[in-house]
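Next up: just one chain, as C-alpha cells, the form predicted alone.
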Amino acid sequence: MIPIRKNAEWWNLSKEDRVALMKEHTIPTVAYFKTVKRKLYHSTGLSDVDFLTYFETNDLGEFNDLVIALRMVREDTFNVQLGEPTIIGTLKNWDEIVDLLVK
C-alpha cells in the first residue's frame, strides 16, 4: 500500500483538468494490467493523506517499471507525499501463517 498526498495546487485545478490528468496517468498502467493488480482509495478525511494505493504483483520487477512509469506522469508533480509508510508484505493462507509461526 501506498499513501499519496496532494497538494494545494492539484485541489485547485478543475474538476476537468483532474480528470485529464488521471486519464494521462492511467495509459502507463495498461502494459502492466495483466502482473499487477492495482486499486485505488480515496481517503480524504480518514487521514492525513488524499489516497490509498494497494498493489498485489508476484513480478517485483513489473512492479517496479510501473512505479517508474507512474513517477513520469505530469500527475505526479502535484504530490507532496507519495509512500512514508510504504507497507509491502505477501498474501498467505492460515494454513502457510501457521508453517510459518512454527519454524
Contents of the next structure:
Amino acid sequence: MIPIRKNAEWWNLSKEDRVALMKEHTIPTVAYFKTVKRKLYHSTGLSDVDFLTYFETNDLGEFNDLVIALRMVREDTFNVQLGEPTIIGTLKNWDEIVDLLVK
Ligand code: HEM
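What would the structure be for the form predicted together with protoporphyrin IX containing FE, rather than the form predicted alone?
After this comes the whole thing, all chains and molecules, with the earlier chain placed first.
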C-alpha cells in the first residue's frame, strides 16, 4: 500500500490536462496487467494524502520495474509524497494465521 500526495500545481491543471497525463501514466502499466492487481482509493480531504494505492503481486521484481517505469512519466513530477510509509504484507487465510500463531 503506497500513499500518494500531489502538489497544488496538479490540482490546478484543467481536467483535460490531467486526463492526458494519466494516459501517459497508464501506457507503461499495460505490461504489468497480468502480474500486478491494483486498487485506487481517493482520500483527499479524508486523510493528509490524496490517494491510497493498493497492489497485490507474487513478483516483487516486476512490481519494482513497474514503479521505476512510472517514476519516469511526467505525472510523477507532481507527486510530493510517494510511499513514506510504503506498507508491505502477505495475504493469509484464517487457517494459515492459526498455524503461524500456534508455532
Ligand atoms: C498495473 C499497474 C497500474 C495500472 C494499470 C494503473 C492505471 C491507472 C489508471 C487507469 C488510473 C486512472 C484512474 C483509474 O482509472 O483508476 C490510475 C491512477 C493512479 N495511479 Fe496508477 N496504475 C498502475 C500502477 C500504479 C502505481 C505502481 C502507482 C504508484 C505507486 C500508481 C499511482 C496512481 C495514482 C496516484 C493515481 C491517481 C492519480 C490522479 O488521479 O491524480 N499507479 N492508474
